[in-house]
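The form predicted alone is given below as one chain in structure tokens.
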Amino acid sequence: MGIVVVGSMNMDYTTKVDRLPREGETIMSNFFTTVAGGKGANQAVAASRLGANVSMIGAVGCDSAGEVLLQGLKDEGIDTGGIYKVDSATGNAMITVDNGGNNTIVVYPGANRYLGREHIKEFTHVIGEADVVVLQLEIPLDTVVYTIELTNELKTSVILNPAPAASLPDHIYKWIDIITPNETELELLSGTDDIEKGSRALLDLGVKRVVVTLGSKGCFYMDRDESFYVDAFKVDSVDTTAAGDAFNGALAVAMVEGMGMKESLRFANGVGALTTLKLGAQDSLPHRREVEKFIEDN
């Protein structure tokens, strides 16, 4: 069937500044925009623009922001039958971006916190028909855990992007096919800031494959048989928002298409790099032809 993304949907309010403010400091912005976001929705859109058949399970509020997010996914060709409307404000994120593309993000979960296991259970048949389910941690942890348990019963592959960082129950690791922490998340999960030792610790917990995203340094891969680094593409970043989401969406597409691991990670790095060249979350996600040309040229 393709890819099912279970995760968050947010409206992003992005402002651009010369530099990020210090604690207690007020500075002036020189740009503001409202853009569809949320880790789950970003990953769904990224995968869809790369050519995958994508379904989304998530929640929005009964407000104008929710309507915009829902219509945006429909316009991308994503199956939105699994998106619930709940009596809450739609989730949102306040994003500040400096001239170097660095950012700070404050997320209000809103409707996302009401996506419960009963909603997931209702779409058991959709998850069972999927090639891979993609999850993040901007929805309740109980819902994430239940979804992973369900995918195990249904023999569906799982990619878990453990962001934002949070502790996970030990028993679910053995049902995760690929886990994709960044360096901060890896340290929280493994208890060490050593990338290779941390990755090995996750393998010891039962994860089949570990991919650590390293920003401008690329990524690191480890399974029980091999490990290697894959360099990033060199670009002049404008905004790193959604680069990690783009990477995860691309990795899911590569998994469905049966790419080898090194090819998959180079592909995902390319998608992530292209995403940093534009401001905003979903607006910055590239299409397949752009990615293929970018990788060929580089």
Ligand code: ADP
Contents of the next structure:
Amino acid sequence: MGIVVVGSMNMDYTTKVDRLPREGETIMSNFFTTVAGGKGANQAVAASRLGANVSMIGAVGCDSAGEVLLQGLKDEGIDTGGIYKVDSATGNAMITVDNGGNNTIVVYPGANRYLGREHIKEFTHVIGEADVVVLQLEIPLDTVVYTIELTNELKTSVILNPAPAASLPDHIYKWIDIITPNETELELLSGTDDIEKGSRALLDLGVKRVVVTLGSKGCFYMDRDESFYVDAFKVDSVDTTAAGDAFNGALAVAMVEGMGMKESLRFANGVGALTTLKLGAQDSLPHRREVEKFIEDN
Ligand code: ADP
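Got the form predicted alone; any chance of the form predicted together with the ligand too?
What follows is the whole complex; the chain from before opens it.
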């Protein structure tokens, strides 16, 4: 029982600059750090720090970065039995953050690219026992599609965070319980930059519930019966890296705990907002006590 995350594991190399460089420009950084990241691992850590039982299915390379990532998840209390070691470099991300907390990110998939359907198949029993499976798009699309098909056979709920943006085959939409695009991803999937029309288009494709994350504006929710905005918490953010991952991890936890939708989205907004207060990916993900206090105080 609990949450199974099927997704990427990366080592993040983060650098801070006064402003993002233009094409062809070289600028000096005033800060550099190496931290564990990857959307899959971030969402697993986010959910685990919020108190959920989490298992991760993913892949790392046979290198020191892979060892560090694996040990990091073990230290968080995450079940790492589903993490494969493959013959490739561990995935990495080059992240640049400016003074305003805006970022650019370049991802090298490495080992993540070798997480195939055969790996997922071996963990059919784990997926069958899960309350919810959480996926993103930093592993091969074929693996994502196969996992969603499997969750449908096994009657396990699915949250798909369609990031980074990529088109999806039409037949899987009907098996997605919650899809969580940001505005850019929604536009790519739906063909419109109108949030409400775009969400409706995804419902028409068969998704049960749509949650669009809107950065400092919070999020928008739509299902067949209702739709509403949930305001973000007002914070002085320093780095929005992993805010979306924190949000998705929190949403999965809320689903497992049976929270109502409005309460779930307020909870996820709180976790997302707290994540923007610190630099980095996994380092900045908050624990349950911090989140409860923050939501109470705000
Ligand atoms: P992504 O990083 O995937 O594009 P968003 O930027 O939409 O995702 O952020 C995800 C969630 O994190 C938002 O829905 C919101 O709850 C929270 N969040 C992000 N940026 C801020 C901010 N500047 N202030 C408050 N909350 C934020």
